[in-house]
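Take a look at this one chain, the form predicted on its own, written out in C-alpha cells.
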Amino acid sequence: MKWKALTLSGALAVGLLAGCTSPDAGGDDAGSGDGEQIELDFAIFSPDQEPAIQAVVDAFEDENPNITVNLQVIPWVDYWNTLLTTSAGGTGPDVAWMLGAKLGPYLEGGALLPLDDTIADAGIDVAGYPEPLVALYQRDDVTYALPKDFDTIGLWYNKALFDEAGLEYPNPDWTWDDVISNAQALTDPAADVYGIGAPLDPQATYYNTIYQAGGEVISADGTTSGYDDPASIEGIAYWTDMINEYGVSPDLQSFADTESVAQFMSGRLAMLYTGSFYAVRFASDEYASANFDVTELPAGPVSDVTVINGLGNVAFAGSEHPEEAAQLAVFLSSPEASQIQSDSGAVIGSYQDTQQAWVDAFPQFNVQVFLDMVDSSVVFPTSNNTEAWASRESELLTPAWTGEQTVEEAAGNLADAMNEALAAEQG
C-alpha cells in the first residue's frame, strides 16, 4: 500500500501506521468522492471478538456500499510490534484499535486524526459514554477515539472449590481479610490447589489495590509517580503476601510458565482477580460455564474501586481515504455498534442502555457486578508516554513476588525509575 511517512517522537519514530499515499501519488485528503470503490484496513487482536467486530464492519458496509473494509486480526503477542513494523514499510492499517496507554507518542507525532467533526456529523451525544474513557482518549479537548467497550475487574471464584471446603461463596461485603482467611482455608498443597492467584497483572490484581489502600500508580497532574506512596505499597503487598507470608497463590514462575486464568480454569485456583473480558471464555467451558461464578472486588482499608478500561478505534492522519477511515473509526464506537458487540457477549459494549444485551448473554455468571462498579471505578492509569514508565513495572516489581527485595525497595526503584520518566515527558 501506498504511503507517506510521519515522524513519531521518542522510541516510536517510525512511519506512520496508516496505509496512505504521497501528496503527489493522487491521493484525494477530502474523501473518495460519491460512488468511488474503496477499501479500509482494519487492524484488531483479539481472536475471540472477531465475530462480533465483523458484524459492526457488515453493518458499515451496509451503510457505505462503496466501502469495503479489510479485517486484519494480529495477536495481541504481536500487535503492537507488527503495527509499528508494518507502518514502516508503509503497510499498516488506515484504522485499528488502541489502548489509552499507547495513544501518546502518537499524538506528539501527528499521526492520529480528530474525529469531534465526523462524531458531531454522526450525531452522537458523547454523554453516553463513561466518561473517563472519552477523557482517555482526549488532549487539549480534541478527541482522537470514542471508546468502543469498557471492561471493569471482579473476583471471579470456584463454586465447587467452595463447595468441598464446605465454605460459603464471596459476596459485596468481603474485605481483603475475608479474601485471605477463605484462601487460607481453600489451599491445599497435597492436591495441588490453591486459594487465589496473584500474578504480577497491573490491570487484574494491584492497580485495583493501590487504588483501594488509598494510593495512587501517578499523581492527578501526571507528572509524579504514588508507587512510594505508603498506601501505594500498601496495596501491592496485598499480593506479594499471597505469595511470600500466605502460601495461598502458585508462585510467579508458576505464572509465567501457565497464565493465571489458564490455572484457573484447570481447578487449580479457587479465586482470581480478573475482568470481564473473561466471561465469555468461562461460558464457552464446559467445567467454568458449570462451576464459576463472579462478585465485586472485595473492600480494601478505604475503598472497593475498580479500575476501568476500554479499547477505542484510531483512524490514522496518512490513510488515503482520511474522511472515510475518520467515518468508519466513529461507526466502530457508535451506539449501533455497541449494541452488536453487546448482543454477541464478546465485551461490554460502551454506550449506554446498550450493556444489558451482554448481562443476558452469560445468566450463568453474576456479571451484572461489572456494569454495577462503574460509578466506583478508576480510569486506568496513563501520561503522555505510558510505556516509558510501564514498560518498567514487571522488571521492577518482580523482585518483590519472588520476595528478593521487600515491597518497599521495589516500589522505591520503580517510583524513581517512573519518575524520571515522566520528567522526560515535561521537558
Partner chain sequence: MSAIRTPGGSPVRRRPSGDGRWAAILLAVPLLGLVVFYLWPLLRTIILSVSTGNPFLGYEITGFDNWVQVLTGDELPRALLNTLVYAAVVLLGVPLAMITAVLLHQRGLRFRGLYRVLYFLPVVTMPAAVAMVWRYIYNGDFGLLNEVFAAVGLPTTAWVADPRTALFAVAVVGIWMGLGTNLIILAAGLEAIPDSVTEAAMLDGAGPVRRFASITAPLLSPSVFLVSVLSVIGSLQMFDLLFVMLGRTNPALADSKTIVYLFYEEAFVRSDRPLGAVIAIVTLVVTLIVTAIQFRLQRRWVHYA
Contents of the next structure:
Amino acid sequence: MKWKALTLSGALAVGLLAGCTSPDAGGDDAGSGDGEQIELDFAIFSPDQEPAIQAVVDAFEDENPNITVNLQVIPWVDYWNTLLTTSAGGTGPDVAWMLGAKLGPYLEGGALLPLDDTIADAGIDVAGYPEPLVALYQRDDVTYALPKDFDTIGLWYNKALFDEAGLEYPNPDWTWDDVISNAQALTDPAADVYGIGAPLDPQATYYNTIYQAGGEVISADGTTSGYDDPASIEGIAYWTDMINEYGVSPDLQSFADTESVAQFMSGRLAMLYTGSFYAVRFASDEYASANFDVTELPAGPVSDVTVINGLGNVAFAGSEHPEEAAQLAVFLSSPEASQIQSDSGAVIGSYQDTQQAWVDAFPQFNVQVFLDMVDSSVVFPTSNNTEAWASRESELLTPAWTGEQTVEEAAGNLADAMNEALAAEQG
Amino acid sequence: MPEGVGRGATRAPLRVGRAVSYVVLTVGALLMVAPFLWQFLTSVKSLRESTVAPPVIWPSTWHWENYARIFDVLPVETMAVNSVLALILRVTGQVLVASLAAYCFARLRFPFQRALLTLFLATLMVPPQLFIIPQYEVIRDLGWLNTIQALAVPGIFSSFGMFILYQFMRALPVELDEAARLDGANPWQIYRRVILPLCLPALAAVVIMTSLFSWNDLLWPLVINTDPSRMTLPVGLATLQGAQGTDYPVLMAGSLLAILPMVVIFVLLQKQFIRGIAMSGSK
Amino acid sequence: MSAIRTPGGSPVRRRPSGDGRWAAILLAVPLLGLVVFYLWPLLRTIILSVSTGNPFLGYEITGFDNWVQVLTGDELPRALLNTLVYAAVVLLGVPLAMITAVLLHQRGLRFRGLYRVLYFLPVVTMPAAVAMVWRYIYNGDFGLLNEVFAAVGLPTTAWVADPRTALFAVAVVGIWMGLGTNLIILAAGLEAIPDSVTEAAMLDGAGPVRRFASITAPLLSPSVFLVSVLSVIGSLQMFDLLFVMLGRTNPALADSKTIVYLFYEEAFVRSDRPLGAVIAIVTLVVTLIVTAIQFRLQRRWVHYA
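I have the form predicted on its own already, so could you send the form predicted together with the partner chain?
Once more the chain from above appears, this time first in line as the rest of the complex follows.
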C-alpha cells in the first residue's frame, strides 16, 4: 500500500535525523598542533571573489594551524537580512564582510569587536590604507574593521563610438560642460545611441557630482541632510538635465528595464560613470575589452572628487573565540591579503603598494586612474543608521529623474525625510 | 470515458467546437510554456549573449557546458540530498500532522472545536516572511540551526494539508465511523484503519503541494542554515545572483534542472491529485 | 465545497458526543506546532509592535508610537491600495481558469494529461528565474511584448518601469503562475458534477451555453469560491515577483509596492523590526477582513448542492 511506503519513508527520515548532530560541535576536537583546534565561520557574499578569499583564508590557516575557517558564501540578495538576523540571534558567523552603510545597527548594539589592539599586535601601519576608508569603520576613535579593498568611480567610455563621431577621447582635464557637449555630439537617436547613461545610482553618479559641486549628502557631524543645499541640488541636476534637458541619456524607465552597465556593454551608451569593480566584467567581454577605456572623473564647479567605498572585515563580539576572530578579521584586511586579492584581479587590494598586480591585470584599460583618484576622494556618506534614509533616496529622487518634480522639490522632500530619520537616530 | 455517449443531432457543431477548443487550448499552452522555452534558450547561450541588448533569441553556438558548469560552481549532490531529505521529512510530517488534525475536526466532536478549527485555518493567511524572525528564534532555542529538521518545520505544521484533508474527510459517510465503533474500534483505530486509507487521493494532493512548497523555499533555509554543507538547491542557485552581475545562463540551466523532479512528481501523481481535490471539493 | 463551515453543520452528526479525550491526544502534536510556530511568533510580533530597541540589545515595551508612525504615514495607505488592486487584477485569472477547465473537461478530448502538465508548469517553477524571463518580455526598449504590440498597432511602454502599468504587468505574471492551481481545483470540481445532470439537460435540448450557465456554473460555484479565496490570499502575500521584476531603483516602485514589500523594507532593509511588526499585524488583519468579506458574499452566489 502507498500508505506503508509513506510511513517507511518517514521512519527513514527520522533515522537520518538521529544521525544529525547539533551545529558548531567541532570546537572540541583535538587538533594536530599542541593547542585545541578552533573553528571560525566567515561569511562573504561574492562567488566571484571566493577563489581569492579562499587563498587568503588558506594563508591564514597556514600561519595559524590550530584554526580552521569555514568560508560561507551567502547570496547577495539576502546577505544583509541573514547576517543581521543570525548575528542578533547569537548564531551568526564569527567574521563577516561589512559595508560602511550597514554598520549602524551593529555598532549601536555593541555587536562588533574593537580591533585596535589586534591591529597593533599584527604590526600593521594603518597609514597604508586610504584614510577616508579607515575612518568609515571607526567610531569614537575605535576601529571595527580595516578596509579589505576599495573602489572609486571613473569615466568609462566607448572608443568606437567616439571614433565614429570623430571626437577626441575624454581626458582628465574634462569638465562637466565637456561631458554635456560631447554627449550631445555622440547622441544619435536614429542609431539608438546615447552620449551617456544617467541612472539613479548614488555611488556611481550623483554622490560624486554633489561633492564636485561643493555640496554634501550629510553634514560632517552626521546630524543634518545636505540635500537641500543649492550645491547638492546642482550636483543632482547635472544628471536629471542629461535626460530631461539635453536628451543625451535614456530615461529612468530604460535603466529599470536594462541596467546601465548592460546598455553600455551593448554599445548603446558612449560614456558611463561607474566603478573600478566593473573592470573584470569588461575585460572578460570581447566587445568591451576591445572598445572601452577609462579616465578620471571630469571636474565639477568646485572639484573633481570621486566617492570611495570599500568592504571591511568585522569580527563579532558574540564569537566563542573573540581573540582568534579578531585575528582573522585583521588578517583578511592585512597587506598580505591585499596583495593576494590584487593578484587575483577581482578587486583592488586596500593596502598601498599592493595594487600594481591589479593594474597589470587590465593592460587594455587605463585603470591606473582608479588609484590616482584616491588622493582626491570623499568617503561614501554614512550616519549611525544609514539605511533609514538611504533606503528612501531612490523613491524620493525618482520624480526629479522623471521630470515630474523639479530637483529642488524632490531634493527638498528627501532632505525632510532624511532629517526626520537623523533626528530619530539622535533621539 | 467512452466517446459518443449522449451525442445525437449536435454532431457537426460539436466537431467545430472541438476544433476551436484545440486551438484555444494549444495557444494557451504555448503562452504558458513560452517563458520556459526562453529560459531553455538562455541556458545554452554564452554569458554575453544572455545579457546583450537587444536580446538574442537563438544562441549562435549552443553552450551545453553551462549544464556541466552548474556542477563545478555548486555542490549539486549535497544540495540535492539536503533538498530531498528536507522534502521527505516535511511531507511525511505534514501528512501525519495534517491528517490527525483533519480527522479530529472532521470526525470527532469536542469542546472548543469551532474556535480551534478557525485558529488552525487562520494560519493559512500568514505570509511566510512575517514570522521568519520569531520562528528562527524558536529553532535556535531548540538547538536545531543547520539541521535538516529545521528546514522541514515550521512547514510541517502548516494548516494547508489539514484544510484539504478536512474537506475530504467530512465528505465521507458517517456510517463508516459508526460501524467501526460498533466493532469496538477507538478513534485512533478508526483514523488508522478506516479513514486514512480512504484519503489517498487527498493525500496525493497534499504530497504534491507540500513537495512544491518545500522544494522552492528560499527565505527560510537561508536564515536557519548558513552552513554550506546544509545548503538546499534554491539557496545554491540564489548564490549565483551576485551584487555585480549574474551568470544568467548557468542560473537558468540550474533552475531548469531543479524543477525537473517536481514536474516528474506532478506527472506521476496528477490523476490522484485531481481526484483528491475533486472529492474534497465536492462538499 | 463549503470551505470553513461549522462542524455542527457537517455530515457527522449522530455521533456520541464526548470525544474530548481522544481529540486531546490526537490533536496534541498539531496543536503544539501551532502554538510554537504560529501563535508564539504572533504574540512576539504583537509585543514587538509596541516596543523600541535594537536587534542586538533587545526591545522594551514603550507604547503605541510605532503604530502612530505607521498609521499616520503615507506609505501604508498606498501599499494597501496597491495590494488590493493587485489582488483584484489577479482575480481575473479565475474566469480564465474556468474557461480553460471547461474546455479541458470536454469528453473525448485528446492530450488532456499533456495540456494539464503544460498549464501546471508555471506552478512548479522557481519565481526568481522566471521573473527574469518576464522582465525580458516586458522590456521597454526591445521587449518581445512591445514588438508584438507595435506590429498590431497597440500602444507600447516600459511595462514594469512605467508607474501606470507596472502593477498590472506583475499581476499578469501572477495570473500566469496561479492558473495551473486554479485549473486543477476547477477541473476537480467539474469532475465531481455527475454526468447524468448534464446529460439530462442535453436531452431537454439545452445548448452548450445554456448548459454552462444553468447547470455547470452553479454546481461549480463552490470550487470557484475556493479558487477565489486562495487567489486573494496568495495575492495579499505577494512579494517575490515584485522584488525580482522591479528591482530597487524603479520609477514605478512607489506605485507598485505591496504591504509585504513594505514589511520587507522596514524589517530587513531598514532593520526596524518594531515598525515591521506593525505592518505584519496590519497585513494579517487586512487578510482576515478581506477573507471574511468573501465568506459573507459567498451566500449570494455560491450554491451548495
